[in-house]
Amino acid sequence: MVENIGMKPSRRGFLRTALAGGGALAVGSTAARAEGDPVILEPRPWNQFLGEGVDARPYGFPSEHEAHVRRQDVPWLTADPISSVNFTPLHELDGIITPNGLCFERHHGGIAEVDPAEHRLMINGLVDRQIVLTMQDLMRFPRENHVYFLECAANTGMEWAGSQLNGCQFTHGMIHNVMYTGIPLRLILAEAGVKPSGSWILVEGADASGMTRSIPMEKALDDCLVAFKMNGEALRPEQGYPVRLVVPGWEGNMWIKWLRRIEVGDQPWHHREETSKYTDLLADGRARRFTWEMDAKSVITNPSPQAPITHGPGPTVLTGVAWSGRGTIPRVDVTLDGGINWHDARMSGPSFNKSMHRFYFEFNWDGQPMLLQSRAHDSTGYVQPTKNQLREIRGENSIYHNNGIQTWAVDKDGRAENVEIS
């Protein structure tokens, strides 16, 4: 690495280096010059022509030079779509909120195409009435919004024993991260009135899957929600329209979709889904469970394998996100030179408990290869590990909770690829 690569300039040095020459941004960048640019000196066909008017798209969609943003599954993780996953173009995303069309999908069953009009929410078990909610019912209890990062276990699970998936959509994209409105469950269970012995609770979807999970009393008791709208709309139908349980902090599993209905119990139930699945199996053959909550995380999306530099030498911004589900993100390292120097990244955005954090790191990039990582720190002083200190604990048979320190090897034409590095 040359002098200054890492060096984080001032804004008023980072402007200067930006505008030297006459405003363009530095030697070799792309940035158009208005001599002799056609595209900027002759018109073009939006300036000439009137465009559609208010009501030719009722329910607005993204561009179509953005058709290239979209979710994206990985064909042979799976042996059938109907049982699998897709994935978050997190690498085309900025801030913190995903918007709806792009939140990853998981499912066990297929999308479950709901009638909310017969739709029902059961409470039954150790509780003083069973009762039956439509969503009429539901409607009419006090409700909360709350911006959560939801996360599937098995986000990062290919990883485990080397570099697999070429692409941070691919790598870390099984996670999203949006504003739930929803009811606390707290509220729908003392309407049923939970008795003294009921200490877990067994949640079950409506789906072919028939997904279940158990839940102990205190988280259900805690922060759950049951959310019928994320971003201000209604559930999208493979997110589980038109109500789900929202488990914040906790692996994206326990959040149950089509949630239609809640057992009380006075143990856990160790169905398919906590048993034979979502625990974490060990060196010596042992699985560890109950290992619910999503630690500390972090990854760089720009630039990484779908997103390289193009621009060239010169004033370069680094991106990414972090999450934990123990709390907020105060500080996020980055490293140029695969660890050898950190620096501080600039936070951005607003930060919430259990929710996505960006953060951004400027620089000035020299053409020469680098090792991109980022390291989270949350707010319990919880500090991301690297993959070696994961294996040194669990070894490498483990699908689920990897949450190691991501490589990016950017070479010194600006692309990226997947790397570890010891």
The other form holds:
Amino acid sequence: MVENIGMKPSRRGFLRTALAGGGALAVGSTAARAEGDPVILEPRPWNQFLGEGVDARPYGFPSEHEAHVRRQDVPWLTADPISSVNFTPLHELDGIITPNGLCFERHHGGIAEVDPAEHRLMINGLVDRQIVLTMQDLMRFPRENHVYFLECAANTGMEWAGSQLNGCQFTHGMIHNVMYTGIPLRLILAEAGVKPSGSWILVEGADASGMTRSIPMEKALDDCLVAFKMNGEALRPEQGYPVRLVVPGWEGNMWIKWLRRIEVGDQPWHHREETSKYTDLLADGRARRFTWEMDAKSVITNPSPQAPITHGPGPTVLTGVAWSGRGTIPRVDVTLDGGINWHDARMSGPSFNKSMHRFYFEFNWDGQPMLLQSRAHDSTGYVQPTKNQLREIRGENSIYHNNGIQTWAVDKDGRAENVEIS
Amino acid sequence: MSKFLKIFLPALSATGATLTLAYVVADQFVVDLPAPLRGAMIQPAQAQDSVEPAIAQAETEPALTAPTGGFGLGRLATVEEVAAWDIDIRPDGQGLPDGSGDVWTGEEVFVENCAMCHGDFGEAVGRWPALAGGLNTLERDDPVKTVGSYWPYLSTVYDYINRAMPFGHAQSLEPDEIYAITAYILYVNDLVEDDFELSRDNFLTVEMPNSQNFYLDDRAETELPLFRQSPCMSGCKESVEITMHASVLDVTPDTDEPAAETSESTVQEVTAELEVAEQEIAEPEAITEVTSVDPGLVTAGEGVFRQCSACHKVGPGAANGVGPHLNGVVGRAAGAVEGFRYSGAISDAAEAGLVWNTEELSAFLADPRGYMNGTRMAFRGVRSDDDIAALIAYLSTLAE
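I would like to compare: after the form predicted on its own, may I see the structure of the form predicted in complex with its partner chain?
Complete assembly follows, chain above in first position.
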């Protein structure tokens, strides 16, 4: 076991290596012995010729060499791409923050292109004053900054009956982790004056699906935010521009985008997204409702099926992410042998409440097949269960809230596959 | 900065200074309000009785609270404004408008507006949601969750149709139509007879079969105690077997890169990807057949087409979906795609000799139902003439 700094391999590099019929190391060292590395010996175009000026990219974008890093959907999952979902490429990311352009998308009526000048937030129902706020009004409330993960309750939902999808982007990519700038919801509710009988709110989006969810008042007054910035810039249209609800630690469906109305009531509304959907059907035919909190969960992002080991045996960096809707992640265990022996992973980066955490485990790979797993512990003492532990309680039909331990089988060539083990 | 300080300095109390210091030390990642303003507004955080010592952020950032009576921001909503947006329906019937509709009317409205996705009897087309059937399947391996078999409240049906349906033309139905559709959905689920009429007055008398089978999240009792035990760290099992491979099903979407990268490959694993690459190459050929079309307009039209793509497929091998495929549609006789079941209105127009030239298509796309009364196309129309021109330019590049 040694400490080392690893270069993250790309899929492209892996294919080239496969084409050459040999290891990258062998090809590289042969060339080096003959005449040295041409990228050192011969100038590259960017060494010689001028690049674009400061006026070329007023709102910048990634290097063209990162074109393979992209959100992707799974066409067979849904009837059409408008009411559908795509997935964050977790295997291409590091640290804890998800770049805004890579945050997975889920919408039910397409991306609403809202003109902020025409956007209004209405507070009605059991309040002293039914009010309307413009974006300008919202900018005059005190605001806070918090980093929170947003995970769709259906993340990993395709894996209930067994391994289906080869890639952590597809098995775990319905999550992103972003710093929000927003107004505590309780300040906005106080502006309208909640009547004593007000015990629930209904939040509603301005999109073509008119998305609604019921949220208990206790949560609304606790840590919910009405957010207008993500990672410092305006919300992206696909994330609810100009304003969305943030419901820390709770399932992503409740984080209403394009938020236009908050109604205060004295009972839940039981709308489609909390009856037909986002209820957890158990094996006995009964269903849990209001399963809002996201259980602690982790996944190894590298190596993984989309990010194989391409460098051969030797120093290897294993990394992944972990999160909990109930607090922080002080500890993650990893195993290389399918759970016979476990090791403490190294946590790195800020540890925020209800935020994604980053872990690493550096080791010398002996080139033999491995069965990789990670297991998160959250600050309440909850330990991420196995998939079979969950199935014993819930069966295989609940779709939502699958936080079971993920296994990647790595073969001697470094390729990884999504498997389940005994 | 100095000007800022001069203005606010008198407000900077000792309390504010202490809070600021504690705050900055405790959480360097969070940008906050200007310190003097914070001193004036922040009240001490409430005592936490949490058992979660590792949570740093929640305890260190004092909770913002509103001043008594609020900030005085915003304005009062008018009665009409609240009425326009407050359309939600609850299980106790709150929010239901006046109106009624019977099963037979519902069938007509349903076939007209809903059947293209949900099927004539709610059995579903393709992967669109089934609305009927599935009774007594919830305990089986493949449960069928429909309005009849799963939904606990009828109010949810009314609310959802009213706010979100038809898909692509939300909030276009009248209360009587929604009552009628709801009655029809009850009928195709065998929950009412064919002479049933649903209204606000009898709405609460309808009991949904599965209403008693939901219960509150009980993970705190059934799961958390089990999952809070200290786990084994070494020698935890004797051996490990792989019990399932994702590659057996192989339903992972193609994740590879552009054709140029893979086409030089001889590796067997990328064969499937190459097939995709060939398709990608085939498309531009079709486009080059029509040379008189402005490429910029075509690109713009491809963007506009996204709002059509849920129902209409295009390109090599495009099949009929909710709507007919649109390859070669520009200049083609109306109602001519084989295997697609057109509405009576389109069939009649086809018999009368309608051809989808630019003029006819433009008129149809601008206002589908105004142009073709009786079409099943549940689409509001394309508002901008520029978008229509772009869309037709794009469609004209699609070979038969």
